[in-house]
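Heads up, the chain below is alone and in the form predicted on its own; it's given as structure tokens.
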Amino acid sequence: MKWNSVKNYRQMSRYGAERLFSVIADRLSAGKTANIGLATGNTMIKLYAILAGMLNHAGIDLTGLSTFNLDEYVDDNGNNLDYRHPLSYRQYMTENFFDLIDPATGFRQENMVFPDAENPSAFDALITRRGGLDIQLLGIGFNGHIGFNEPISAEEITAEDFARLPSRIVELDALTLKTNARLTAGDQIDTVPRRAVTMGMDSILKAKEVILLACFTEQAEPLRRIRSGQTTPELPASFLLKHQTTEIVYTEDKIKL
């Protein structure tokens, strides 16, 4: 695992965008496909604007690019939240990234993939058929979750079984609901769905490369726990310690380690 500190949000966003662009450009220019795992949240907004601009100006054919989003909220009927819902991650991605990519690049709408609450295993199967993720972009929850793989007591699940968790529907942790309400729903916790469908730990940890970005003061504590070197289901992001090509990038102005 590599740790990398940058000055602020702007530098973190630029760094992350350049890393994703490098993977995409290298693979597509070599005549290969590019499979990138994407995350949502306030952390990623500037990154996506920068990355879209880089892709638009690069002159690369993007027909071979596929994106796999980490998660989506689940409604009361057990389906993915309607894309028109203000909290929908598909809407977030459309507004902050997909709509910013010039259609002339050849990027295909059918290659924008989200996990499906009605058939989560199909998401893992598609990632496998496409050759796995070339790079996975991650944030980190204030409770240490990645994707919506929430903490589980070490008494309830072994580390080995946690690392093999597939894509699935999960109940969201109380801290996750509180945080998401504050950051995305005007502090109206009742409007935040209680469940989500998430990419599992198995697909995340099988990515060829992982880059995790952190820029909130509250993320310092889980990052310090990762640095302690203990892998535990009670801190899902700690499993990245076992991933040899993970880079954690954090902002010095908000996070002191």
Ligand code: F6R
Second form
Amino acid sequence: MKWNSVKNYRQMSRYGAERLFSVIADRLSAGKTANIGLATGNTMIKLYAILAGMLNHAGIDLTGLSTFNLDEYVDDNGNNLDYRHPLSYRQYMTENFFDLIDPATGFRQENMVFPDAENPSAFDALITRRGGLDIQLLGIGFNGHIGFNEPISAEEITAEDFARLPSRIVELDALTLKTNARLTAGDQIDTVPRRAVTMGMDSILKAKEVILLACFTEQAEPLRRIRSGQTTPELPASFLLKHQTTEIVYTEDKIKL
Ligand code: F6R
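Same protein, different state: after the form predicted on its own, show the form predicted in complex with ligand F6R.
Time for the whole complex; same chain goes first.
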């Protein structure tokens, strides 16, 4: 695992966009496909604006690009949250990234993939069929979650079983509901769906490369716990310690380790 500190949000966003761009450009210009795992959240907003600009200027044909989003909320009927719901992650991605990409690049709507609450295992199968993720972009929850793989007591699950968790529907942790209500729903906790469909630990840990970005003071604590070196289901991001090509990038202005 590689640790990398940058000055601030702007530098983190540029660094992350450049990493993703270089994986996409290297693979597509070599005549291969590019499979990129993406995250939503406040951490990523500027990164997507920069990345879209880079892709538009590069003049690369993006028909071979597929994106696989980590997660989506699930509504009371057990379906992916409607696109028009203000908290929909598909809506977030459309507004912050997909709509910013010039249609002339050839990036295809059917290659913008999300896990499907009706059939979560199909998501893992599709990632495998397409050859696996070339890079996975991650944020980190204040409780150490990655995607919506929430902490589980080490008494309830072994590390081996946790690392193999497939894509699935999960109940969101109380801290996640509270944080997401505060940061994305004007503190209205009832607006935040209680469940989500998430990419599992297995698909995340199989990505060829992982880049995790952190830029909020509350993320210092889970990062310090990763640094302590112990892998535990109580801190899902600690499983990245076992992933050889993970880079953690954090901003020095907000995070002191
Ligand atoms: C989002 C996701 C989450 C977030 C994490 C940090 O798709 O999977 O794990 O990356 O909750 O969110 P922000 O960036 O809003 O602090």
